[in-house]
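Presented as structure tokens, the chain that follows is alone, the form predicted on its own.
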Amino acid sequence: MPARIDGRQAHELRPITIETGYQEFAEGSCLISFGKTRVLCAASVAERQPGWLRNTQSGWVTAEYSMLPRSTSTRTQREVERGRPGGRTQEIQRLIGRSLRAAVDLDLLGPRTITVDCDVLQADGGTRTASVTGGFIALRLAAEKLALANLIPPETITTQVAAVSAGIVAGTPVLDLCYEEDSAAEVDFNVVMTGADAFVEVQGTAEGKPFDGASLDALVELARGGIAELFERQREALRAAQT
């Protein structure tokens, strides 16, 4: 394939940065960047459960997602002005929530709710995968604060969770697509995995002609390698937050 727009090899992630403690009042927060994509993730703890969990000891983890009006090249209307979140927003919120719950023993969390807000400050592809990866950092920091206060056991967070995109561009499988690549991709994937090398979600779509099993396997393996690197970036960020 021709050189990627930013000069990366097919298997390379964009530059990743994670700045923890970005919001003073949140129980856990970070600003995560995948190249030019930047997402602010903040975890908030509430000492109450959703209604359907009342009279149980189980907790809950949920997520909300939004894109700021000028996170894209032209202004996007705030969804609050339309009265309700759009279908894409609801889909992404559910994906983030499912992904983060895969890292938590909800019974150990106890009768409380952690809400992880993911606000896209700048979008250049991969906002949902950046939200999952950064959302885990915010969630983990909030859980550590609860554990220090002896409100939950340290083992409430059971594993890491991270996500990355992959796709076929100009006939070649590539990792972590920027917007220009995503908009031209023949196949577009989002993959979420846990630290136990288990899949939470694999979302894959052929934008043109259908793809074969070999392409599927190649994309999944690209994503697995990228997620392994993201796990190490998460661990580095959490270690830095403790110093």
The other form holds:
Number of protein chains: 6
Amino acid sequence: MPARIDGRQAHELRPITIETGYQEFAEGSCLISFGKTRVLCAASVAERQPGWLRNTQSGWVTAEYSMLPRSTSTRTQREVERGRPGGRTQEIQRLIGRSLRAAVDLDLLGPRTITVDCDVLQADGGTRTASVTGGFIALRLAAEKLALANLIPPETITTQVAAVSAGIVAGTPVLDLCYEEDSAAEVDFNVVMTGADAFVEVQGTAEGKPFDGASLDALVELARGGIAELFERQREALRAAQT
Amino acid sequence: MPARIDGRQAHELRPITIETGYQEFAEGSCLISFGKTRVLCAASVAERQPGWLRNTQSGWVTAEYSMLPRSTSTRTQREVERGRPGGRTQEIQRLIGRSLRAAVDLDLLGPRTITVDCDVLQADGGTRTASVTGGFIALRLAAEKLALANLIPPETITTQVAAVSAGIVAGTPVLDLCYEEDSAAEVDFNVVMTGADAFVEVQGTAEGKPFDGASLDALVELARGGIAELFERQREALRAAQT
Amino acid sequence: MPARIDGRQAHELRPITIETGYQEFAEGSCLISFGKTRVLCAASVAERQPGWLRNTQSGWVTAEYSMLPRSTSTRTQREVERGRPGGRTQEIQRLIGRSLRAAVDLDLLGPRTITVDCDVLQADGGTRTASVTGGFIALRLAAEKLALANLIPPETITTQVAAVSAGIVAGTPVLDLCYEEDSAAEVDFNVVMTGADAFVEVQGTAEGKPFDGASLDALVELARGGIAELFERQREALRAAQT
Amino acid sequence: MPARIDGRQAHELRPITIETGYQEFAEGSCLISFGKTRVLCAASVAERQPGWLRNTQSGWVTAEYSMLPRSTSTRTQREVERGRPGGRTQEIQRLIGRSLRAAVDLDLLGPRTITVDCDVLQADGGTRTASVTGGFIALRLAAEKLALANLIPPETITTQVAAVSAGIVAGTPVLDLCYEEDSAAEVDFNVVMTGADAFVEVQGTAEGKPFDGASLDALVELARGGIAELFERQREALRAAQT
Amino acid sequence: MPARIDGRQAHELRPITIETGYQEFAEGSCLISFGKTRVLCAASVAERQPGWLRNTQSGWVTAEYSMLPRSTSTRTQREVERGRPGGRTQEIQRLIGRSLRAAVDLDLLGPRTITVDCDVLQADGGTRTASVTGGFIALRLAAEKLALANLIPPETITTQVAAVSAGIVAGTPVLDLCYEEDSAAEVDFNVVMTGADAFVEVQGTAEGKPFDGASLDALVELARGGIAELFERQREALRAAQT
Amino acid sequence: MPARIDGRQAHELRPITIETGYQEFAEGSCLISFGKTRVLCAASVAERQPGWLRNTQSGWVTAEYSMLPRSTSTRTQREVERGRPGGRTQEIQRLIGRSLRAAVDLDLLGPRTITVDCDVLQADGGTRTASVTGGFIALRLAAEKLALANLIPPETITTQVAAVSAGIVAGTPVLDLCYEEDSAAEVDFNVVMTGADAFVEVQGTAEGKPFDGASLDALVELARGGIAELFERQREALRAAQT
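Next block: the form predicted together with a further copy of the same chain, after the form predicted on its own:
First the chain shown before, then all remaining chains and molecules of the complex.
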């Protein structure tokens, strides 16, 4: 088996670090790193519903995603300068929002909205999966604060949610691709799962040549293993935040 | 097994019709129906490359997608009135473009761009899969015209591409969901394949509750069967267009 | 007299076809053709007034107009990509709206809005006049549905409205110009009339050289004849729709 | 015959004043008044062609139109705050541009663009006709400057152009409507003519009830008389500017 | 001491003229000139508060600023064509608004908004200071009208406000720079003061080389003298308006 | 003298920390804190000039400024969602750009552009002064890299630049206001200076009541002292970065 660029095994994650409470004013926040990829996640609680939930007692969880201009190896223009979020940004923030909602009982949340902002400080591949994984921490911390204030029951957060990428690079399925691997990948998967070992999202795209059923199975299995490990990292960070 | 809303079997497609040459001025076009869903697809050839291909001899295939305001059961505001394509629109047109490019040898296409417009005249679920399936017909007809004029070799189009949706409705995996089924689905898949029985895209989303690995396998299998049938419909339409 | 490009007489319309009910979900719809020009017209009823009618019992009729990118002989960029409807589009949709309101008693319509969407599937000259003529059919069908439900009185639609173009081509006044004639015309008229043989709009523009009073009279007379014939086509289509 | 609001005869213009050279930096400019309606017109010459004239030796004349927020009796929001010129603005600036081009030999103008800005300082009806009439003065003055510098031949400006409104108020055809008359008018005409007694534009709209052929004739005749008088005012102003 | 371009002394203002009531429909208006710089200022009263004052009895004063395209020596594109006010425009309108609010007791103004529009007809340097100085006149005239109608007490306007520029040109501090001086200035100051000889704004920018504390003092002193004179001109214009 | 909210003396800065190299991909970067205010500054070098410098050998330095949505005590909407940078943002980024250019010999910089991005991670008052002070570090580090590569001479950076705020709170002039002081301040100053003890910008605004000349002098003096200390901090950080 060919060695990976950074010497990792095919099924190995990059070093994961999670620093909770990074933005002091936010109801919940963390700075998460997957190797050089660094995303600042913050959850904000607002006591209002989106329009379409009016006349219900349900709440909502939504996400926004953005990259700092110099998170990338050459400077990327700010989207505000073009007047609107690009297609990629919108696709990613829709994915993060859907993923996080899979961990929340929106009826128990009550008539409020939690917005999870994921701002990429440094981008080296996997920014969307780091955003989902770190966004869950920020969401969970904000929910704990609401629960402590008796505004929501503790069971509003029903499970964990985490995400990881997998792909086929030079014919080999590998986990958690860095930017250089991602650019060379023939197939690119992003998988989101809940703590109950169930899938929320499976998105696979052939960048170069189409893939067969066996590859699909192999990539899903790699991702499942990586996510189990991310769940462990999340639990450690949440335990540390409470002490 | 519970009967489907419109009496179909779980693995059955809706009636498929393809009318080629609907827009006379386009290099290739068709009006495709998946049941009540009707999409007008047109391929336009331009003798210029996108900026990032400058200094190469490669071409590009891109797609645009839009719904007429009254394609839907209540009127939908035009996106131009809001000043920009929404997130869903951009996500769909990126998907269509990627899917169609899987059938094209961009080096053989040469320094030109083919834009495939998919305009939904009536929307009853599955508009993105009908767009990919009909978009391929339009693209193929345009390529034939270019090949006839000796501008590109016939092998520029390397395979067929088609797409279909599948989902879990009331616990049962079903193929090619209509709008009413789609609204009630717990899990929603869109699968794009090439004529070589290989996957271009697998996108599965849990709308309500997360899904397990067995469901993933079942849905992918259903889609594979539906796409085989769509390939047959495409070949018939292309044969008819040539006579 | 020089023969016209397509062999028509100076005072002859192109073949007119009207297919009602083309968009099943709309309250009223039709696909109208003036020769190769094809416009899909749909009327949508909303139970709300525009802001400036608040505190009255009146309703409103408005129109939107758009061309599919490949309705034209070379592809036209979507207006949403430029972020706003162009000047021509706005001018045309204001004309269609004003014209259709001339056939409606807005007080009888009551506090609701009818939006008539005119989407050009194929453009070969005269798209705005086809839009007015087909838009009236869609509007009338929607009003019939409202009247059947006893929401408005049948006399809410007070008359017919139709439109046609006329122009001076190579010195000769001709009716209902196709694109090629339109491009070569020295003078370009659009006339909208009601069933009471009265004018709603007369818009004449010298494209090349200014015109004298005699030309103005001749063109208005040509248009009047064409519109009388369009009224007949409208009545046939509406009768057919009812059976 | 019922007296008009301001005591004028049916065929009478409001007091017309033209002050040339109002904006010192412009190649040509004037402040024109039709009664209380005051429009500042400026012609700017740029030594470049619009894109579609590239590879020709022709020039172009275009116009822009805007109203100061407090030109109107209650404040009107600036269009820049809404992010784009409204439909009415675009319709008017297209009309002014077409009208002025009828007075110019664009081949003789050579590869340059003249932009005529019409900014309404005070609006009391007829702002578009004052803009055409005053815009011609600004254009003519700029052309004289170019001719003096031997950049274009004097015959580049081929004729005069002026415009006036007419309408049916309380059943009577009247010339040059002020705002109050305009609001009450059943029919509203704007007519643009050249010095050769020929029409450039005839735009008639029934605001309330449709009009018959006799009304059309009467309004066109009124306008012709008013324009003849405006030509006289233009010639006086231009003579005064030269001394 | 080197003579100034237009022969003025270092501490001398350009000729100041103020014509009140220029826009008849506005609650207060004036056309103010500082030499060739001419700004049309209009105050509009609206009986509504901005959102953030809801549930209070306070009012607000805001300003908008724009330049006519041909106010400048070469034509400047309209900001509406770029879809939004530029950074400089926003900076200036924020400055004018803040400055005028320094002269108003917003609690006495009551739940209404006064918008002061400053439209530059001709720009020869100092347009923002002319806008503040003329804007105060328009505001004061509008307030007098409200006071006459017993809607606000006369002491709502608590003081005068005026502004002037100063700068270092060729090493010498000078007052009220014209465009040519401004372009050559090393340091550029704008100072706004109230009638109580107090500062509202001091904005100093080194365009070329940084300035020391002595220069700062000299420029502020020059500005103070110029503003005293502008207060006198304002009082004359207001007295004349009342007779 | 009343104690300050956080116990500081009137002339005391908050704790200043500067972490260089925070964004690995940038040519120069630092994370700077003024107390709880934290700004991430990155300098990007591009080998192209802005349009107006074409045909010269000069370069340019520009800045962009943005706040993360949850840098503030309640969430702030992203500007991209409103389609454009707000007035305050543009004003600040113009200020940062002008300030940094005061430290650069643009002719020596040569035909390139350095963009300094200042992204506020946490906002507790003084974000613009922290941006200037940290932006200089990023700029200087990028310039060192260019000088090391012999692309520019070391003397391209001609001096240091730093900025600080001062204000009058409860009648007392104080240095480097935190958010709570800033909200209560009667007068708000921002001062930018170079290492040669000279002013680049002096911006003073009366938020509540106008200020006299003595206050102006006191605030400028306070700022001068604070900036001297910031220069020391900058030098320490730059020395540490080189080892």
